[in-house]
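Just the one chain here, laid out as structure tokens, in the form predicted alone.
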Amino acid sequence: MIPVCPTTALPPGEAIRVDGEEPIAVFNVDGDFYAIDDTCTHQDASLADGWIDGCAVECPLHASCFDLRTGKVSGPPAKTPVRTHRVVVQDGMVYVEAGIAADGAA
């Protein structure tokens, strides 16, 4: 498991780059913690630099959309999802299992 950082320095409606061989995205929507690839599909650009709008997150560069929970494109102009990861909170951190889909990912 990845340490991403304690619940407490990840406010709701907030996200956070987890740097690595492939970035990864952490967002905290409502205390629900997701995490997808950090990476747009459309174009390079960082997703936790995008908005969160319920459990979508939308990129800064050209607006793609894609759903935390599945990591399914839910607005264009990407057409390919974005990997999900299970995420773990225990005893007050956040961690990201990387490579291990989300419940309930495509």
Second form
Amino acid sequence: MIPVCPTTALPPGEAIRVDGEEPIAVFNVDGDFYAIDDTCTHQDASLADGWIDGCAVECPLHASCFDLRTGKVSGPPAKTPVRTHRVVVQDGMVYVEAGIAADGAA
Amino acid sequence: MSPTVAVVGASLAGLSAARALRNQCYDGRIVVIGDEEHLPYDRPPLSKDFLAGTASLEDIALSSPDDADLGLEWRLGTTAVGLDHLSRSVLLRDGSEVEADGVVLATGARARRLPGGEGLDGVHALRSLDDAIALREDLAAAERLVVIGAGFIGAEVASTARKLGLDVTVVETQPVPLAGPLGPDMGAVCAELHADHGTRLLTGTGVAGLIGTDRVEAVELTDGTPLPADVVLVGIGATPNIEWLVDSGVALGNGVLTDARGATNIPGVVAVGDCAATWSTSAERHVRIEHWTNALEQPATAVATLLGSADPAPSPVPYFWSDQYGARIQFAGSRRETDVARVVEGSCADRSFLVLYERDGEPVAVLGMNQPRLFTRWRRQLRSSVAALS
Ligand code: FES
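Output block for the form predicted together with the partner chain, input the form predicted alone:
Below is the whole assembly, all chains and molecules, this chain first.
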């Protein structure tokens, strides 16, 4: 499990990037945490810089939207989904289990 | 016979219209007519990754596997040459006709050519996939590129060509490039990217003509200077593809004239994307927008109009971007001549900044260079303030 940050450091409506070989973006949507690949499947944009709209994030560059729960993409120009990762909250800390798809994600 | 909608134009606006029709529960026939042989593809990479050879045709295809479920009838490689507004049939170059109950005009725009440049090898414009392939092949064997026009396309091609190792000169008639969209101060800042990366930029300089017999050898400037060139890229704007509608009864101006919801003066005919001059309530005139995001978003409203909905037109915040020399430039909002630009983050010298354009103290537009996160927040803010106003 990769430690991300204390829950208090990631308030609702915010996102944080976890750097690594394949960076991961972690989002707080009204108290629920979601993690997906940080790099947009279209080009080189960081989805943690994106615009959170309900349960989706809009890529900061060309506005493809990815569902934070499933990783699915809603519209062009991106065509492929991003991977989701399971998030665990323990003792006030946010962790991600990189490579393990979030529950309920395809 | 089942109802039919003809979508004339098979690029982003046309494809978005077809998707919107299905999204809005239209289950009749959809015929998509395109003058190019190719299925819809994304144009922005044509001056960037595709031109550099780092993105493939497959990478830039716009259709996704889900589109197979749309049940579209493609008529590719056929140009529409006329529209009969009484029967609403679209006439095609091959002599056939597509009879339709509704028509979406999405024929886009074409690159403006330089008079006298026709028939000279090595002279290119960049709009279509075939243009990009031809330019790419020519650049591979060239040493010197002259770009005429320092707009976004010109700047992006210059940047890609520098990356490929060419010697690049950009010629611009205006004293400051991009002053139209960005204002003179910010246009000047963005134009400094050329010098940063070893591209020569000549401003306030017109082009007198092209020199060469079969193949271009030089570009002659208005002061008589010849600029030697193996390849010339002409990036001097685009013209809407509307000539085919001249006898159709559809009202035309600088584009197909529509109301704010995409309706033309002919019932059952709507227009979207680069070919449409849409009424803007805020600007109080018809505005033709050539932005990618406009071609993506506008069709949903026009299709709703076609299908009979009367919801008010959304008031989107125009947005465009440009990637040059590794710098990411993003702009959103509607700027006027008299708006005041102010750097609110970063610095122009560092090529990383955010600039707000203000009118009477209120932000109306935002420009970012290498500031995607902050830019996105401002873009969102502009969206909600525009929504609140309307
Ligand atoms: S980089 Fe994300 S949509 Fe283009």
